Every structure is written in structure tokens, then in C-alpha cells.
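One chain follows as C-alpha cells, the form predicted alone.
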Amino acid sequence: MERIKLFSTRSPYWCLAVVLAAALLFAILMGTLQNGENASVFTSQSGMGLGMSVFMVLATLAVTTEYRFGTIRTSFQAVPRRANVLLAKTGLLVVLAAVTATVSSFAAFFLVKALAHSPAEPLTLATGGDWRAVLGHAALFPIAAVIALAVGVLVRQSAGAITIVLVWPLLIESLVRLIPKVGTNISNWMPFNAGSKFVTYISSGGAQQEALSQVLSGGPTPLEGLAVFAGTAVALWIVALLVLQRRDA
């Protein structure tokens, strides 16, 4: 039923199309600019961050549209145990996010590989870091979807919830860096910045490696970053469940 409800409107289809389009458009840029000189396994995934933001909008709408049109009351009447409703929504979005991320990330990688004529390094998935840079999005997308779903449950209004899930990773975590002395360290450990370390990978030398080294300096390791990101999602989901059970629909 959750699958039927999710795909009964056009917005999920548009969101999924935009996720794939973002991945492919950035891949085209990386593969064609200067004959793909700056193309690498890492840069082939340049559009996945934008794609994840769009998927978070989809996850938010999966619950806020039910509050908007009042269908959430029907769901709770059919399934009195509200935890089961939230679990069903979560399971659907997690699977959809993993599949979407896997398809988009591999499509972007192979498109860059096909277009880049003079890459600075071989475009192959030869190491664990290479695989993590591409396939790691299949872990980040579901976690981000759980966060967005939890925000949707807590806020209930589409505009407010979407604003939060977009502003949080794109603006708030960057502004924290402006805090004197401790801002950078705090920002590195914030959920989305920490999670991004899981797919950030340096495999090239020269100026590109130096620039990426500065970005990666400090903060969590890839696995620690993933744990912080996942822990945030679990905590928000639990809070959302408690609020859902106590608040009127």
C-alpha cells in the first residue's frame, strides 16, 4: 500500500528523473571538459550530492502529502499500530534509495569513462576506495531518506520540511565553519559532512590531490563518518516515532 500511495502522484517520478539527470549531466561535464582531463572515479560522482538532496525531497513528500490531504488518518485507521506504518514507509524508501543511488552512480561512472579521452588517471574500479566512491552512495541515500522521512513526520508541512532537509546539509553545516577556532572541527563531525567522507576518495596526484587533502583534513574517517550519519538517522527516526504515537493525526 505504501508503494501504491507513493507512486500515485507525479512528484516521485519527477524526483527520480531529476536524480538520474543530475548524475548524468555532471558526468557529461566531467567527461567532456578539456577531453576529460579532470575526470576521475571521484569526480565522476559530482552530481550525486545534488541527487541525494532531491531524493530527500521525495522522502519528505512521502509523509507530508499524507498530512496535507488527510490520508494519514485512513492509514492509521487501517493499521492502528502507527509504528508499522512508519516502518513500511521507511522500508520502501530505503530500498528505493539504494536502487536509485546504485543505478545513478554506476551510470555516471560509465558515462564519464566513455566520454573522457584524456583522463589524468585510469578510470577503473581497481581498489576498495574506488568502489566506495561509487557504490558508497547506495549507503548514503537510504540514510538521508530516513532523516528526511523523520523530518517530514516531525514538521508535517511540505514547505517547512523540504526547507529543513535542503538548508541543513547545503547551508547550516557550511556556516558552522565560520565559528572561530572550533567551527571547522564541529562542521567536519556534523551528519552530512561526516557522511560525505564515506564516498570522498583521493586517487590522483598533483594539485588535485593537494586540494582534496585540504578538504579531508581533520574530522572522521570514512567509517566513522558513516556511523555518525547513520546514528543521526536512527536517533531522528526514534524521535519521530515517539512523536507520531503521541500526537493526533
Given for the second form:
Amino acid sequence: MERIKLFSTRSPYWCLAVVLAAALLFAILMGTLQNGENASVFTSQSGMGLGMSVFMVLATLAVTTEYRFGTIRTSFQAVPRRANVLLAKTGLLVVLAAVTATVSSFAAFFLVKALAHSPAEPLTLATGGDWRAVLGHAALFPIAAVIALAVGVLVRQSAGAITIVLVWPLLIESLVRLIPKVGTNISNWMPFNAGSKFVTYISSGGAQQEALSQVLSGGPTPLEGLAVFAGTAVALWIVALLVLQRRDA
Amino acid sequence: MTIEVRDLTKVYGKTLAVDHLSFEVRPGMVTGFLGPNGAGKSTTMRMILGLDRPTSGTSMIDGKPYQDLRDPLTRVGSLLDANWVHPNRSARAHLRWMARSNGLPTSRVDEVLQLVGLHDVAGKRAGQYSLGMKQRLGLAGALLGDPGVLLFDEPVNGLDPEGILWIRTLMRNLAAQGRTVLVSSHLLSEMSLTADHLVVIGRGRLIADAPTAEFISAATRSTVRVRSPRIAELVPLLQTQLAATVEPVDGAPDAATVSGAAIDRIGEAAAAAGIALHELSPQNGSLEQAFIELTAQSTEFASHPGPSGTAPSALRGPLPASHGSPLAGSAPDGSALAPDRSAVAPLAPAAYDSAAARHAATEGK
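Could you switch over to the form predicted together with its partner chain, since the one displayed so far is the form predicted alone?
The complete assembly is shown below, putting the previous chain first.
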């Protein structure tokens, strides 16, 4: 039922196309600029952050358009147990997010591998860290989708909800860094930054690698980061469910 | 399948939208849900459908709250707002997800599309539909699960005469098949053509619950207008011989309005006395006028109602009190309703008696 709803309008197709395009575009840049000197397993995934934001827009719209056009009421009339409506939407988006992330991240990796002539490191999926940097997105995307869905349920209005899911990871978590002394530490532990640690993997060797790891060091370990991110999603989802059940449709 | 509303109340902030409303909707007939705009009709329907949470009270469908119905679309169909469709989704896709959610076969989608006459345009995006077509799509959604209970909120709004006739016939047919049909409207004339029974509300309160014919005859008492060059002799004659009530007509010294006497008897009495009549005409109180006066003080956004020449005198009584008083129509508490209640007095006993009788009848089953 939710599958029919999602795929019977056009905007989800556009969003999915943009996610893939973002992943591939950044891959082309990484692979070709300066003969691919900056290319590594980690940097091959540069477009995935943007892709995740776009996927969050899709997840938000999956609920806010229902409010915009009043179909949420039809949904609740068809399925009066509202938890089931939210569960169905969540399930569909989680699966779609995982598939989209897997396809995009592998596509980006192999594109960079094919394009880069002199990469900074051998572009192989050798270590666990390598796999995490690529396939980790298949864990992050679903979590981000759940957060976006919950924000959509709480805000109900497309423009407002999309602003929140875009500004939160792209702006707020970075701006917190500007707070003296504690700012950087807080920022590192905020949900989206923490989550991104899960796909951050710097292999040793090379001056650029050293510089990169300087910038990216600190904050939670990959698994801690993933836990913070997932915990945020679960908490928001539960709040959204409680509000959804109490509120007039 | 009956709809049973018990003591239903809904408060939005400080606004009392529905005020301890109780009524019952029975199968096999069209029940009109009548009231001025803002009377609480839509809110009540939304609570029946489990969309809004009542502040207090209950509404049951076949003895169960809506939330407890399994595959509710197969029990209750509704059309609350024809615009509740995604403009970029085709009519067929819209109905397909509804069908899927309640375990209905996709073939049923084509059946209802055929039924409402949208089969040829089912692949078109719903945003390109006219209001009439959206209304038909909404009806298709309501009929999708072949439900025993149907709720329609102002279904004829914005439709052309052909569409109105089509919906009216459809509702009557659905009721004739033994289904429970509740239709809201703010037009008494429309309901008089469609509904067998009326539930009338104003400001969220029950004003009447009676068969349509009974409600209309109580609300519109007819009078007779006479005009004669010898009116001064005729008036005492009618008063004494026929025990009729005679009132002068403003601006027409040779005319009078007679109530409480049959038009034939008035003519015969005049002929027997040898009085020539220049006019002898029945004055049927207009439905709309009567309805406005019944609900005037319960209208949320009341304009000031003025006394009207065609208004039956029994209903006109309380109006001067509100005329010119801006507060009378908008008082938030029940006090403004008091004169309104007295206006309903001639109607109320019959209405409540029949409601009680119906209740007794259902309990006897």
C-alpha cells in the first residue's frame, strides 16, 4: 500500500535520480581532478553526504505531502491504527534507503577506481575499514530516513520539515563548532556528525592522508557514532508516533 | 449497521464545536445531517470516522468504535472532501492503494471506476480533474469496499445540476439497498428531496431529530392571504365563524393573513356573506426561511436576522429580541439559545417523541 503511494507520483523518482547523480558526480571529480591524486576509498564517497540529504527530502515528503493534500485522512480511514501507517512507511523507506545507498556507494567507488590514474592509495576493498567506508552508507541512509520521516510527522508541512532536515546536518552541527573550547567536542557528538564517523576511514600513509586525519580526528569511534545516530532516530520516531496518535488528523 | 453517537463533545481551544450531541443513524434510509456552516457537522463526521479525538462521549459503528473495525473500508465508506487526493497521482493508483490496504482485489478498483463513470480517465492525474470528477473519484473511494455505512459531507457542493441529480439518485439507491446513509448539508431544500430523516444541529447542539416530512410541516406552517374591498367586515366574520387567527398586512390596508383555517372554508364563508374577494391565495412558508429562523441564533457567524413577511408567526416570536442586538447571535454560552429553544417548542415534542419511539423499537428487536 505504501509502496503504491510512494511510486505512483513523480517526485520520489527525481529524488532517487538526484541521489545517484550526486554520488557519481563527486566520484567523477575525485577520479579525474589532478589525475585522481586525492582519490581514496573514503574520498570516493564524497557525494554520499549530499545524496543522504536528498534522500531525507524524499523521506520527509513521503509524509508531508499526505498532510498537504489531505490523503493522510484517507490513510487513517483505511488503517485507523495509526502506528501501522507509520510502521509501513518506515519499513518501506528503510529498505529503499539501504538499497539506494548500496547502489550509489558502490557505483561511486568503482567509477573512481576506473577513472583515477594515480590514486593516493590502492583503491581496493581490502580492510574492514574500507568496507565500512563504502557499505556503511547502507546503514546511515536508513537511519537518516527515519529521522526525516519523524520530522515530517512532527512538522507536517513540507517547507518547514525540509528546512529542518537540511539545515540540521549541513549547518547547525557545523556552526556549533564555533562555540569556544567545547564547541568542537559537542559538534563531533551531534547525531549527523557522529553518524558520519561510521563511514570515515583514513588509511595510513601519505601527507594528504595525515592532514585529512588531523581534520577528522576526535569525537566518537565509528560504532559509538553509529549508536548516537541510531539512538536519535529511534527517540524521534517514538515521539512522532506518540504525537501522531494523540493528534487530530 | 447503525451509527450511534452518544454525548459527543469536541472542544478546540476555547471553541465548543460539538456540544453533547446524541443521535442514531439507522439503515435503509437516507439521514440528512443538517445545520448551518460551522454548526459542527464535519467535526462530528470526523469523530465518527476516528480522525478527530472526541473531548468526551463516544461514537460507535455497529457497536464498535471506528478504530476497532477490521478492514474499515469494507464497513464504512466516506466522502468528506473531494480534494483529498494527490494531484500527481492517477485515480487508479489512488484507489489501488486504498484497495490494497484493506485486502480488496484490484478488480474492484475497475468496478467502482466504471460505476462512477471515470473508467476512461482513470489513468489521468487527479490534479487535472474537474471538481465534479474529483467528487466522482471520492465516491468511488467510498464505495470501494462495498460498505454498509456511508458518510457524505456536503456531496453536492459545487456540482452542476446533472451531478446533483446523479448523487441524489445514488444516495437513494444506496439506502434502498439497506445501507446506512448519513449526508450532511446546509440546504434544507436539498435535504427535503433526498433525506427520509433529519438530524438538525446548530452550534454543535441537537435542534431536531425527526422524519423529514414532520420536520418540514412543523417548520413551515401555511397561511392564507385574503384581499377584499370589505376587509373590515370579513375579518370579524372569519374570527367568529372559523375561529381563525387574522393579522393585518403591513402596507396593504385591504389585505389580511389568515391562519388556522382551510382556504376552502375562507372562500365559502366570504361567499355566504356576499363579500367579494380580490385575492385568496395560500402562503407556504419557505423552507429556507423556516430553517434560517430555527437555526439563526445557533449560527456561529450570525448576521442579524430580520422579521420576514412570509415567516410563520409562531417562529417569528423570538426574533425581535435578537434583531438589532449584536450579542444575541454570537453569545458563546447557551443563553442565546434559550429563545431559540422556545421557537422550536411546537416542533420539539413530536421530534423527541419519535426519537424515543425509535429507540424503544430498536431495543425491542
